[in-house]
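What follows is a single chain, given as structure tokens, in the form predicted on its own.
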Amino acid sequence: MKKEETVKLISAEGFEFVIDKKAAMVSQTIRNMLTSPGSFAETEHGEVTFPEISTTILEKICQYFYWSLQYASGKETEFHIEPELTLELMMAANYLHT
């Protein structure tokens, strides 16, 4: 996979998730960060840092991005969310517009 086809999402703890750009574009916020005109660091380097989102939550969000692409293509499967992650995940999803 080419570097321009991926995006690096960085959690509050500094853990890096390299995912398909198409998957990352599920988030309206990330899409805006990566496609905005101008010389923004996110656009130039293809990486976004989330200082308020923990590694555990960002990992679940990345899983959701891929699940969402599969669901949109007609593959209906269940997306399991652990109850202890629900509140923090909802806050992150609200910020990311997913």
Contents of the next structure:
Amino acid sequence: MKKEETVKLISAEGFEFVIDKKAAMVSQTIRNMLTSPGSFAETEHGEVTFPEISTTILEKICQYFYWSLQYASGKETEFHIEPELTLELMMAANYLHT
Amino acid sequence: MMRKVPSLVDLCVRVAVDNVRYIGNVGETENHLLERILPHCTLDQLKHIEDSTENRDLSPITDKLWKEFYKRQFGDDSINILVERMRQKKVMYKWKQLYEAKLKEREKATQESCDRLRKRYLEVNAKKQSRQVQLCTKVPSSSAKRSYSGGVVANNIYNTKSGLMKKAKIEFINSREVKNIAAMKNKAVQRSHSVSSPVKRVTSSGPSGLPSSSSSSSKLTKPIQRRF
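Starting from the form predicted on its own shown above, please give the structure in the form predicted together with its partner chain.
Starting with the chain above, the whole complex follows.
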């Protein structure tokens, strides 16, 4: 993976998730952060920190990104969500417009 | 071909709805999301969620849900009356409060009905009990019987030498006798309404009693006749 094609998502606990830019762009919020010219510091370093999103939730979100790309390309599978994560995941997804 | 991918939010809402019975504290979940989830709650589930979610008033979302619960439980008419009353008084009450108040009112009314019913049963039972034959531990003394029959009385009268005393005694016994007769008659009437045989057993002390009662009646009448 070329560095230019990845982004780093950092959770509240400081855990770093390195994922494809394409995957991260599934989130409208991240897309805006990364494409908006010069307004976000994130565009320079390709890093976004989410102080309000926990590691478990951020991991699940990254999984969703990849699932979403898969689904869009024709492979329709089920995306399983653990009930105990539901509310928190929902709020994070809402924030990320995804 | 790109199919529309379900959003993560939509997926989460779906799972939340499926698991609504496990939801307690909804924390800072956005209103529009709660709007999609909470209508799937039962009354108890909604109550649980509201109770578990501290420091947050969910009524902007739940008020209309409570109104629906109220309607289902107490009917359209009740709702219309309340709405009209609130409009007139220019007050707005939360439907959750109205629901709980109405429920309390109903429970109270039901409880009162039950109490009234129970009281009636007790009263009827008590009445039946009072008419039953009561077992006495003390056997009426034979002397008392004879006084009713007038035997002792007769002795007293005939033994008296003084006429004045005799007269006085006759008067006294008559009055008591009359009272006793009246009382015994009353009791006999009451008891005859229930079982007839106990009446016979109580008023007469057995075969030995019969002759005395018959003789008593004659002795009883005699003083009166003499008096007049």
